[in-house]
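This document starts with one chain, in the form predicted alone, laid out as structure tokens.
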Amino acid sequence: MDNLDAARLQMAFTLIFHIIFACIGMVMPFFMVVAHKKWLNTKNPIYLTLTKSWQKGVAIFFVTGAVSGTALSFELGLLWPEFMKHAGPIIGMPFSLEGAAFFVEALALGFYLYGWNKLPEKFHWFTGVIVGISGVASGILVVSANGWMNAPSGFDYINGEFLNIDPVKALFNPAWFTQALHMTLAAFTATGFAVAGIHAFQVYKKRQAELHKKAFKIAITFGAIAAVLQPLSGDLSAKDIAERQPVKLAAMEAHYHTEKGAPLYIGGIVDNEKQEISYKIEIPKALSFLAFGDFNAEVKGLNDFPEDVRPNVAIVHYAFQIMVGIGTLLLVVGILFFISLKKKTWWQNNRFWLLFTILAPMGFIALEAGWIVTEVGRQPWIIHNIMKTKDAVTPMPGMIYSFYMYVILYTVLTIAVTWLMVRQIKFLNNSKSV
């Protein structure tokens, strides 16, 4: 393996997990806040155990997305110095103000963890808020990063030098919005299928099921809410990706051939060296429409573009397909969810809470697959059509072995946080409170 595939393979493994730990931590504060809440409005026990359960768990993820975001940051440097030397100057903001946004994160959740009973109440639920707030904030400021990586901007790229840098235009650069909205939509969506996943296996189980119950309602809620908003983030997502960066687009929808009135491809399988797709469902200029608003809209074909810059169509095609498919999936769950709360008899069903429980990794699945479409799609550039990958890598040799070092840690920390959860769940069914 070369240093270029072993890199990549660094990168994109460490990003797989560290982008599940940093969804939960962002997400998981506002469960912890809104259970918070009810416990003051109605000083129900059940919700003070439910409280103080999820902010060991909000802890647990913070310390964790620190560790793995701390790994990340080294690996910029290390993996991909010829990026950083260039880029780092141009996109040094968002990464300064995430640093700043995790230390008020940090303030805020020491202020929680140990201002029971010491703190006024309210202002002790709001230090809280702010653990939420701050997080997503995080979030939104690397996204805005790689948005830049998609879209770069606040610069003038002449005979190979980056001039005149704007670091504000970098930071609002044209693709931070739509990858922002997208992405918070899809941290909330996941974690909340995710945690209400884990409270509906112990209602199937009849493992405190009153407390279970509670919080099934207060996660499902909020994934179900971004479940519902998803596509039309998604919709502006792809106008924007038709606009910038066709190439993409193309490789997502697995069309070789330049036409207009385009169809959607739904499923299928790609063969690329005949460059067709075979068993497919075809919704004629369904395409067209969704990427520009026309029916007869011109949509360019792979074959437009020289090989050498195209990206790998299987693997994003693919990828595309899960993510579409398991959000529309969530979709229809989070509708079937507001409908259960006017039907109370399904909530007496054993088949509504084993259906949930299935669902629980779905929304990660779709996040991961969101993401690889996101990063393998834009290859083989770095930064958009100004940096290719291959020469942004370090030509330091021996990074198969960096690799197998961050597998380690990257499996001590699941294991370590694995066993932390499935402790923090059965201290939960154990509590007396309830």
Given for the second form:
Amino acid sequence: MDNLDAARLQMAFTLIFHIIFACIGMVMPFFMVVAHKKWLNTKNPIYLTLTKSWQKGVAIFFVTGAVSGTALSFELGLLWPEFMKHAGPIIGMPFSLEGAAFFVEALALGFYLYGWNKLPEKFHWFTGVIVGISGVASGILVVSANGWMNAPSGFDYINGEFLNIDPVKALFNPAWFTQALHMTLAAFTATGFAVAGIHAFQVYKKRQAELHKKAFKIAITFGAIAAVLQPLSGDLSAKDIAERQPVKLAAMEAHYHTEKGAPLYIGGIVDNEKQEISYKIEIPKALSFLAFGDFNAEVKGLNDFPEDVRPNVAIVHYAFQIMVGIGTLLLVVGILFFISLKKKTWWQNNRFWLLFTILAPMGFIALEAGWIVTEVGRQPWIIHNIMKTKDAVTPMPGMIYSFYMYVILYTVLTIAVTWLMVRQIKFLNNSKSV
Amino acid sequence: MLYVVLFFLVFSLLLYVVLAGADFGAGIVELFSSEKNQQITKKTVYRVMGPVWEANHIWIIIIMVILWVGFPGFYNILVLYLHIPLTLVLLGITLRGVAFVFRHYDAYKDKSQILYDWMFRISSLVTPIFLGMTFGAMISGNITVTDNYETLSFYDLFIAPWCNGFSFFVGLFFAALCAFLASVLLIGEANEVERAIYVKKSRIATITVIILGFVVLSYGYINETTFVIHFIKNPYAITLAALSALLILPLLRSIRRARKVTTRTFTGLQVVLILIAALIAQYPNLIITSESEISILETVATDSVIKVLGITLIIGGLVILPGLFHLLKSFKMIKIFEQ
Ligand code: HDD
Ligand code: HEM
Ligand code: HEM
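Which structure goes with the form predicted in complex with its partner chain, now that we have seen the form predicted alone?
Starting with the chain above, the whole complex follows.
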């Protein structure tokens, strides 16, 4: 493997890891403050137990998110020094604001975790809300930086130089809104379904069912609302891509030939050599409609672009299918959940709990797949149409060892955090207060 | 506006060194304690550091962001040639952070604690050493800036800059400084019986810092390290260093009398003085390569960027600093107001 591939893999690997922790660290505080609020309102001790146990989860994930994020903030420079040299000043604004948001989050978390019985009740609860809000703010800001890589703006690119830099314009680049909206919803969907799934499993196993049902309900409510909105926001993203990065759209759809009234391909096997896709389901004219809101609009195919600016079609296409497939599934299940609120008998049925247990990882799988679409779909560019990834990579040889080191480190961490969570749940199930 | 940005850069650096330094140091103190005292220290550290733990470590992110936004060329050299020690710092930060939460949030307190404890203690020592080595490497004069990566060996480009005696001694010096900060901080937090432990520790740490400080300077002097020559010749730097040294006497007395606030003020002041002395000696040429000195001001971003960065920092500062202050105060890290 050459240096570039090693650096890419390392970046991908660390981001895939970070995003899980970041999302949980960003969304869990909301579950926690809802449980906390219910405790304050009802004084039902179950909610206190739940709040305290989620708070531990938040603390663990926050720190893992923070250290992996710190690693990323170094890595951007360590792996892509050329990129950061030019992009750093331009996208510094979201990153410095993000720094501030993280800081607020860390401070608020300090107040929240250590403030039990020390701070006034309402203020203490409110610091929990601030943790959540600043977490989401930092997520949005960092995605805006990523949006800039897809839709570079706020500078003039003249003879290989970045002139007339306008950081504010770069922050509000054309991609920031659709991406940030979609990402924030994704975080809620993924975390909501994951947390709900874990508690559903405990109900399924008939351990402390009363507590876990309450936990399930809080988490899934967030998850289901987001899951219902997700396809709408995804459609906005797709329309955006069609305008801005047509080659990415073509790769997502494995669409080789430019045509009017383009069909939508679902599934299928990509053959990049023969430039076709077999065993697919074809919906006539649907792609033109989804991308441009017009059944007869022209959709550019991959063949219209030179070979050396096309991303890896197979990866992008499969990842996109996975995301949309899961998105549709979660939409349906989300609606089912809302119906189940009326049909209480479903909650007695163990298959209901089994269903949510199985769905637990789905949101995160979709989320990772979505990022793979975005990032691999942007290749070979690190800054779309401006700088190639291969020109940005560090000249230091031997990146593969660095990659191995991160793989080992993060694998161990993942195992350790999972183990810790299992112990947390075991502890919760054995706790006397319920 | 440039000066606002520089101010925040130096300010964040000082805060990082003092706050995170004390935090690293706590692990070092724990490492060099008897088994019984380790458990005591563990509890005290958690009580004192817990609430501000996260906040302490964000300063380094702020530093990185200011560097890459405001001084991209300067940052570029650091991340290129000091890739390896920075990666090792990162590894340390990661393991340490994780160990810290694990040992306090694991639902069951059983044998696995032993593992977390050792992970925490060892990474607490190793991380500041590599951090110090990175500082040392910047000014050791062993970095070779080039565009022709093929002409030089991997060793010359990526190892020699930091793997040398001078950097290594700076690394040890920095770790000792951390231990010094922590042991003094802990004195104020311990009860009557335990205080004796930390009084002893802080004496040892003080002496170690002095010895290592001399080692760094004399090693650099003998090898004619540019930085050391500049340092010794710079009247301001020397005055500040001397001032810092002079503070040792009142500090030791204040430790003996268990005066919490004065002790802490002296300690913080000493560390800040040492850092500022080092900065003044070299400012603005904060990187010394084998051929030249690179000024942080040479590589500054354009005015519009600096302006936005400055404004962001001011706004961020206005939000964060009162919050941080309040947090420290609420949890009685600083008791100035109670006295
Ligand atoms: C729970 C996760 C999840 C789910 C269910 C979906 N997505 Fe998604 N998608 C993401 C999570 C995600 C993501 C990981 O958050 C991405 C990556 C970058 C981004 O902004 O969001 C993303 C990117 C992304 C992009 C590319 C944006 C870009 O490159 O700028 C498109 C076109 C879609 N999505 C479309 C959809 C559609 C039509 C869905 C319909 C069901 C859908 N997504 C469900
Ligand atoms: C879509 C991608 C990302 C999202 C949504 C995201 C979001 C977050 C969130 C919410 C946190 C807070 C930690 C927590 O609450 O657990 C966090 C931590 C962090 N992230 Fe990311 N992040 C992303 C990618 C990145 C990237 C690419 C970088 C590198 C520049 C980065 C740098 C950081 C840093 C430095 C922290 C630690 C801050 C702290 O100590 O609180 N993140 N991230
Ligand atoms: C957290 C969710 C994210 C995931 C899972 C993710 C995934 C990936 C993947 C798979 C690659 C490798 C692409 C390839 O080389 O084929 C990559 C590259 C990269 N990503 Fe992301 N990404 C995420 C978010 C971000 C964000 C928020 C930023 C910046 C603000 C970012 C910056 C980069 C950079 C600089 C590269 C390397 C250059 C490149 O390959 O284009 N990523 N990421």
